[in-house]
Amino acid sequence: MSEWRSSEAARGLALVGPTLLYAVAMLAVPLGAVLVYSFLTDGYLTIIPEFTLANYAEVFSDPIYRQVMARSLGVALAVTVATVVLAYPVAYFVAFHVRPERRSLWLFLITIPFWTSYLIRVFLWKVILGYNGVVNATLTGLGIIDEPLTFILYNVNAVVITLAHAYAPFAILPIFVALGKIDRTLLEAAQDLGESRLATFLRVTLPLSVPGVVAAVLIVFIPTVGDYVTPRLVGGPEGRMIANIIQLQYLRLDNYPLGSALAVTAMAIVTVIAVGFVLSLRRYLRVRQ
């Protein structure tokens, strides 16, 4: 007992046990007792300790809660999409035409908005896109349009828009890394072998940087399907995703089980679709290869 005190193995876990124990404690026991909620059944203001199904039945049944569960889903793919399409060349740019000692300026630059709050940043979209906002006063000012357009807030494209400034950041950063640690060399013997420099991307720097890519999409698509402050802010009741149906279940009808059924529900689409890409991604790769 005495040696294995001593040893590498219980130093190594006295250093992680108490990381272990808070995640533990700040997310497996609340993931944990959502999932118990959403088996239980529900009684006015109180919550009745017998087992049922008929929480997930109701969310698989009802057309409401299935529109907005797609519509959630609909909206992060969207988001994903634009974040990482616009993203890809920002991290470009700064890996291969940045010099090196201006690099971490050009990444100082892209993390300024963490500065300002995120609720903040909601705030300044549903100024800029209101019907008085930025865009609309420009556009009649320039005598573009004759009315101010009311499509571009308080619904699903006020928050792709929202968020696809929001988690622009997150995805540049991992393709910044994956294209910085390309082997420069690689790119110079394709060119040498006669490939065009649109052939070379397609063919060597694009390839290379699908674990920066890959990342990109987890962290964008992940938390975009549960926010909640954006839809809330700018979506209105068009842009209302699956996290404002589970705060309605949860603050408003006092339906624990259910709001507990509906976000286990979406968890775990999250996650079949997240590990159903990355397999299907590494397949990809493979048969290239």
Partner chain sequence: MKGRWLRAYTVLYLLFLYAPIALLPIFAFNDATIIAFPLGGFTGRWFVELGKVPALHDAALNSVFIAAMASVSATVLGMLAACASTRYEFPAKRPIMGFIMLPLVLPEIIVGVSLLVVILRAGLHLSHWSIIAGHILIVTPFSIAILSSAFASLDRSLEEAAIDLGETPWSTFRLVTLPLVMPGIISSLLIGFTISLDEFIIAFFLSGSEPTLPVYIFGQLRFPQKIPIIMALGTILVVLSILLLVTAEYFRRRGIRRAGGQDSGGFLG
Second form
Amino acid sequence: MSEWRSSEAARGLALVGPTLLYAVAMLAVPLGAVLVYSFLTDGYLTIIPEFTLANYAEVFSDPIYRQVMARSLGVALAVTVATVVLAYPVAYFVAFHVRPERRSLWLFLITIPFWTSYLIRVFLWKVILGYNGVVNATLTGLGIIDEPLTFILYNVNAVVITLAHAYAPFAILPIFVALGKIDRTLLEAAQDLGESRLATFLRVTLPLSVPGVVAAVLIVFIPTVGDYVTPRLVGGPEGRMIANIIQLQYLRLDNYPLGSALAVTAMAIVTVIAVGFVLSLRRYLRVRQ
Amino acid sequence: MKGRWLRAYTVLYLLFLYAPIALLPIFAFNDATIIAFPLGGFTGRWFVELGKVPALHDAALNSVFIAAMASVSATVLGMLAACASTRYEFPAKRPIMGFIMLPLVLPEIIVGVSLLVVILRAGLHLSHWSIIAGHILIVTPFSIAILSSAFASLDRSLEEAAIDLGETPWSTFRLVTLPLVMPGIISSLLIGFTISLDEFIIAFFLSGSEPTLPVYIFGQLRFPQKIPIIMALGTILVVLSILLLVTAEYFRRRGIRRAGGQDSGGFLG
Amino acid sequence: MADPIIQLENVTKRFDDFEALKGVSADIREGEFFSLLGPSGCGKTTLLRTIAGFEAPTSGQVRIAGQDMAGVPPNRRPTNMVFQSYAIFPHLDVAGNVGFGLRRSPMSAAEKARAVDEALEMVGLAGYGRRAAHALSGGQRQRVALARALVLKPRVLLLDEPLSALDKKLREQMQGELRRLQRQVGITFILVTHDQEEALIMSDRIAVMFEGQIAQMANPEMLYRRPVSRRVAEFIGVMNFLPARVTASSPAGIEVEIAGLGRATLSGDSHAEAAPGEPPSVGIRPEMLTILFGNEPETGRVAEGEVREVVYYGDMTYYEIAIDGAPGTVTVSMRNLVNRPVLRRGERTRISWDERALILFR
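Given the form predicted on its own, corresponding form predicted together with its partner chain:
Below is the whole assembly, all chains and molecules, this chain first.
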């Protein structure tokens, strides 16, 4: 009590301590365990503590795993591009064309669907895209098509559409925050210096919003690579992604080492891509406003 | 005018966002067992049938218990971390906070399998508590985000003034800090509850013999004749989460207003 | 003379690698209005917060009413603070704010309510008790902050730049009110400010601080007329500096040769420190130089020069004048009178001065 602010660092660490300890015990230790398992040998229903690279050899040599891994990355990339491109104008509208006191209402409207029953939402896309679904019923009803479309369900397209829908708010919010931080006089200065509105957007607004776009890309790309529910419900056999395979290894085949190797490999690839992406744009990220 | 096109686009986008949810009540009240068009007549029987499934009630109770424990624990942990990160400089602050916030981007399946590995390795059984442990992990970053803005908009000199006027650090916390961040705490509790209630994958990996509501729903999706009941259940869940979210948003905004701060945006702002 | 209420003995404060206070010693008397004046970053707020107990000194001693305050937290010190942001509790109404510190007092609820009412009346906010905190104007928030501190009857009231957030008119009004309030309650006030005019107007004594040290501690008049260093002289008001050479020095007086003014003899005590590395110079305030209009008779010594710039302030006119034989210009201020013309740029003029107004900086 005597030195009530004696050591700031000690007090800060003491405060953050319990949360940090929890994250270490429940995240760092388990992730470490997965890493260790990935180098162990699978004996059916038991794990033999013998170091091996066989799991990784299988992950990298089996064409099924390579195909699923490539598909996961491809889907995540498509979802990320679609989500960010579609979300940018919405974030721009809310940041620049909505009165400040109405902004949080719009953001609230955008975030609500994100918080509501993920599982049922994904299932409803099945209803929308299915053989007798909303899309087909509408199109046949209008006489645009005679036979219901089949290429929109139980394949990669359906996975992309559904995931793009699920992660939309995650893309809008960081871009909105970045746009909101841009000093409005910079835009006026650009126009004052003779730039058109489009050129102002391309030369000032867009570069300054890069940090938001980067955050949006990461926050969409990383979780979508590992999404389980969407490929399972709307992907069909040819829409399976890495999470489905991991789940299969763990819960069905009880092959923890191989499941772990798949998880570690997926995380490593995603990390490399994410770091590479951030580094390639670091010029824009260093801007201090 | 450019703004009008953007507005039209945004409204369309919102329609896209809300399309699946809008379908829920349509099929929940549709008098047909097949979820497809054309619709049958209007019925309330799926809601009545909801009351006749004991397994569902058990799952709902499990979920509520797990969500309550997870949101309370995550809010306590989130409060400590938010207070530390907004108030203090300490060594390795950025990596520490980054690590705690990591579950925000980590695929949930990774959290699920890694916890599964250690729990089984430690010889423990899967139970409510294993799910709660996982949910605390993913809810804490959201609690920190909400509570950080509550703490950041709190003027430090208010607490100094209370100390100066004779209060101890503890009574200052009780009389000044707590009332001013209380809206943030309530908002964090409600959001955490909503996330946990809705979380599927971690619960899927870590539930033993007692499923949570989403795990139960996932199991039912395989049986076409059960779908209309699930639609009715979904309708109730959506209404419930919207109520929770509206309440959370109300408290979040009141908190910022009370502390005299500026509203920066949504939950993740 | 009353005993010192606050005694600072060689107080130092170090933050990581920054030394905010470098050995501050001072006695502050019971019942005086004392100001800590200095540019931002000089350590004045740190010193105030050290007295309040929010910062612990790295070394040295703070005594309040004769008692060593080492280890005494802010809530057990007989001091109360008016914060720069006022720190009005947004979740309480005006009465709740003013009565905040009375929670632990043994008074009855009725007595507490009366104390709050009296405090509000004292600061001119009678009847505002039920007003919500967010419905107050800047000036009202400041009054609530004052009432909240004064209701506890502290031995010392600490004010951290309390007027800096107010506009000019309101600030001037509050300066007068604070002074009146201090006389009325008789409590020691310690004011932190960067505004030299504010410090001169309000204080009984002022400590001028630079870089964590007190440069000079004196009453306003002494501070203005006898600054101990060129730095203090430049910080308090305006002073002209002319290069000078000391030709003879004895306890009786100092003989100097001043550029543009010629020879002069200064009394032995009218000298102060020059800025480090600067050659000696002689300083004189603008109002101590007098322009002689037309054929006005000479009083004292006279110099001649040319008007280079004229700045008209309404009640005063400030001239920049290049004195023959001196580098640069000097500033001369003249009150505007009925029969006194305003000179034009380029006009020649005579300036009268008195050696008693000179200070030697060496």
